[in-house]
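In the form predicted alone, a lone chain appears below as structure tokens.
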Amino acid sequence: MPRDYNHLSREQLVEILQRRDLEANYGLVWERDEIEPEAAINHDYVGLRLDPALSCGPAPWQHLVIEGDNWDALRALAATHQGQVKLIYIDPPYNTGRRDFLYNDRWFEKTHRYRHSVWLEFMYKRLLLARELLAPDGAIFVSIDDNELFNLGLLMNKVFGEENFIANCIWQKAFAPKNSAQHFSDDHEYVLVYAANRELWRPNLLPRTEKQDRAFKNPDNDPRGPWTSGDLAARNFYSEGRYPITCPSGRIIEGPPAGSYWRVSKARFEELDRDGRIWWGKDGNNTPRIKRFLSEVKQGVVPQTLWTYEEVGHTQDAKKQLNEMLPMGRNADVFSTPKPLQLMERILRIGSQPGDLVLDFFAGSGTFGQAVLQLNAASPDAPPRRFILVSNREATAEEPEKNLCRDICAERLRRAIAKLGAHPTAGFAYAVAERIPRHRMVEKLPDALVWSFAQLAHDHPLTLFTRPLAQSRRGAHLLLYAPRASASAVRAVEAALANHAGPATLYTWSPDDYAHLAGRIVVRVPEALLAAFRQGTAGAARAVAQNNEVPVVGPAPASL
């Protein structure tokens, strides 16, 4: 419970602060001042420019693939999707020193003096923004291996709070030991799970497997169907849990095994026996066990923290799946350790429901997106999960034309959609994160970026901008964008509103010319975009600003 300091004098408060400053704080510390600044960090406004040539399927698009540094993409999303993402999954660079961590357009070497600190700073900035996006009952799943596991755990505690730790799941990534290993065969990786709020988040039950159901038999032809049996004795103390039992064969069991107790009272035991819920063995002489019927157990099972390759696949599965969808040829080493689709499906089933918005901002080869598409196709009558994937080009001085987002991630999704067949929610918009200096917004902000912002901010599927008026309908809500108040634009807006009785929102650079639209919301451009951009990243900006990195100017403005 917070302490009340209102009754203390100034001198007393100063003494408390001085004493607190001398106390050592427990937590993660890294060399933030000594490391090379990250070139991707900037203070510009970021918008999303749709590219129809690289998008898949006809508009409107439910899914979104963003090309760009995820620092930029996350800032743009924080302005439109704050608190709306139910599940975030990321597979960040593991910082192994084997060309897996690209920093300032070059690969980060294992021998670098500040190897761990640079990685931690890189992750910290992005996780702060990710926290802004999570729904109150959302969760984030992060893949990692031993190189940064312990550092990542402390970093996640710092960002999401130690009290919101859920689990450290072990994924058995290999199906055979590596006999060439110097010490131990490296057979597993981890998936760290944190909730936005542990009290609000609950995992979904996983579907029962045939193997689990095969444990249920019906040797006594019970009309209630297959069953399995559980031990009647337990070690937990139970005041009514010690009494003799007489078997149908006449054998007397004086009591439960030493140090244990019957799980139920004598009266309850006799009631269960009369109802045929006690199994005595085929000859009626066994120690009694309680019958549990398949028809009465939960339709799903609680997730466990050990994920074997039989259940969620292994690395060879992942490579085969990627190669089947997108033959890599000479680029086979581009993704040496992709994740299997089964692993992504496990995470999606645990952390999201049909209709939820899910995000992967280290999308890599697009496995997470393909898993979403497959789950949607398997349940065509359910509301589709919607994905946002962020993938960088990963261009370097040696490979300036390299574009993993366009050529690997988006292309894989395109082929997966073609393989799954036509589905009304399968297409995706392809967008490029575009920076604009804030002081140049009036002259540099294109209409296409305004329209994509408006649609995302109001949870509309994405379409391309059209002149003189862009329109979008989602349910009862009508969204309009008329950049200027030309005569044709005003007539088009009035005509659209005349045929719409529900709520409507108009974005425009000339709000005063639409003041006659009584009862309609008119949003001023570009001021509203800048206000939302500052507010969406306010939480992350405040945390980073404590280290004198990003100035926070003025209070966060009200939301749209």
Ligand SMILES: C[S@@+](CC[C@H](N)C(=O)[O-])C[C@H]1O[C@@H](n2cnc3c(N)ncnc32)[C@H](O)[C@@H]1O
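What you see is a predicted model, and the numbers here were worked out from it, not measured in a lab. Think of the rigid core as the biggest set of C-alphas that the two forms share within 1.5 Å after superposition. Positions refer to the first chain, counted from 1. Compared with the form predicted together with the ligand:
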Contents of the next structure:
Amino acid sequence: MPRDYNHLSREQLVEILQRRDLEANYGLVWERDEIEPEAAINHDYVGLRLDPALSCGPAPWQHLVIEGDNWDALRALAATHQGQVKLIYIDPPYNTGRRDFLYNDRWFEKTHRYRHSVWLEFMYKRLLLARELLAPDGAIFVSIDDNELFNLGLLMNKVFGEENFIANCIWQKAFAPKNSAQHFSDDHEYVLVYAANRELWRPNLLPRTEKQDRAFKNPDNDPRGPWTSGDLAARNFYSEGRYPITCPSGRIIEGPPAGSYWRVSKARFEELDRDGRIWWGKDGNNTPRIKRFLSEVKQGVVPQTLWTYEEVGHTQDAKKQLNEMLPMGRNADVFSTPKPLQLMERILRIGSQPGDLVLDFFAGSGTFGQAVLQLNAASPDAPPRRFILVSNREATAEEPEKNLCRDICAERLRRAIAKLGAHPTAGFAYAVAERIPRHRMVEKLPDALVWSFAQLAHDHPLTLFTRPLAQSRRGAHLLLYAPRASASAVRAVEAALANHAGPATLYTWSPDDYAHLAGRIVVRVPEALLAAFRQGTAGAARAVAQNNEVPVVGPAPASL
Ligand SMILES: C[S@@+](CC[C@H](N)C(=O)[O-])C[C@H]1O[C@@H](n2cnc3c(N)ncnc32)[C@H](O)[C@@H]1O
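Switch from the form predicted alone to the form predicted together with the ligand and give that structure.
Full assembly next; the chain just shown is listed first.
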């Protein structure tokens, strides 16, 4: 709808024109002014409250499931995990217009005028926070379909930098064409990959498949084992790459085909032939080819961008896999958009290694977490990958009691752990993201939130808070939280430190009472938490402010 400018003063009109002159002319813009915004990034403090009843296995817990809006969860994690996550995978709402995208408690229909803008704003703020969490050599993988692919690509360029684009992988999600389609049968989706820094990130090679190994044969019973052969000629110019070759049969080949060159010099070719590395065909009369032995090729294969359902599963596989863990009978549609485990495994293999921290903040039914558990169980001697998952309740006015995170995501993981057998590191802590208004921080910050913050900030596995002193150990490091300095708390702290020779950090609200603990680090609560929260979210807050920038308008130029 055109705006009405008639009531505006000359100064106001000039201000509008000047704003327009400064607006970006190239790049992604969306209608931010028309959208009801979410609360500011550091409007309040967000802490994580562990729920022992919903956690799985005995503490200490290595993995973490967070129930809540990922807007809150990411703000909490920004205070404790800046630059630490090796791999982020997300599968956000695709904004199909079919009740898959909820923003500020409202579904966005296909006909909504600002639905792309709302989705972009929603994703922008979350991706900015995700960027803060990524390790310098980390990468983010994002599932998407045609509804928002082009917008997402531009948005990712804006947040992560066009120079950090790695790949747009095609996932073949359907195994048969949909003949009811009006135009095309839609058989694939995408996984967009961006590195935090393209120069620092490298994919892990994927294990060779049986099918790939089957290409290697041994028709001449070479003692070095199966091999395949490659062309001796290539189109790249090579100054020593043109010479005649005599086949064992006596036939003379005058040179490589027109416009191409042998890949190796004559001397090198003769050396390879003496070593039995040239294949002349069964009759010794073919154009020579170079043998490549299975035993000598790289241990894995570089990832390709085309992912077929034979390799990584399709959507029906994904539903079956969820149903195997959580048989839902007539409620089979309780969660309709899971991803296949094989797809998750592929992403985990390319983007992370044993021992890495990985995050999915649109975890839905928790497929990504199950894939991590399975990979860990398959290599019990390697350090486990650790996951953080964020899943929301999906509660709406019609279904106020719904709790997807508790009833589907965590429950699925609990059953997967039971099925995989007790692995000492398989358990997870279940936490709820809790907003604390700033004005309540000084006195009312619950001890449970302080303790989970301290453990996450120091990369300790999670345990529950205990009074008067909570303690945890990771390697040589001892972490303590004694909220107030009662006589019993001081005695407990002194006793814990007396038995500990390594580094130790104490969190407390009354640091002066522990001034006598020479050589130990004493951290002041709540200031340290607020500072970490502010610092963690600062980068994202700055970017949002710059993106929303309203230029300062000076006096109108006299010539106007
Ligand atoms: C496409 S599904 C993800 C499916 C998941 N990959 C799986 O395999 O189960 C997207 C999920 O993100 C959730 N979601 C949407 N907005 C969210 C938000 N602000 N915070 C947390 N989760 C959200 C949706 O409710 C839905 O469960």
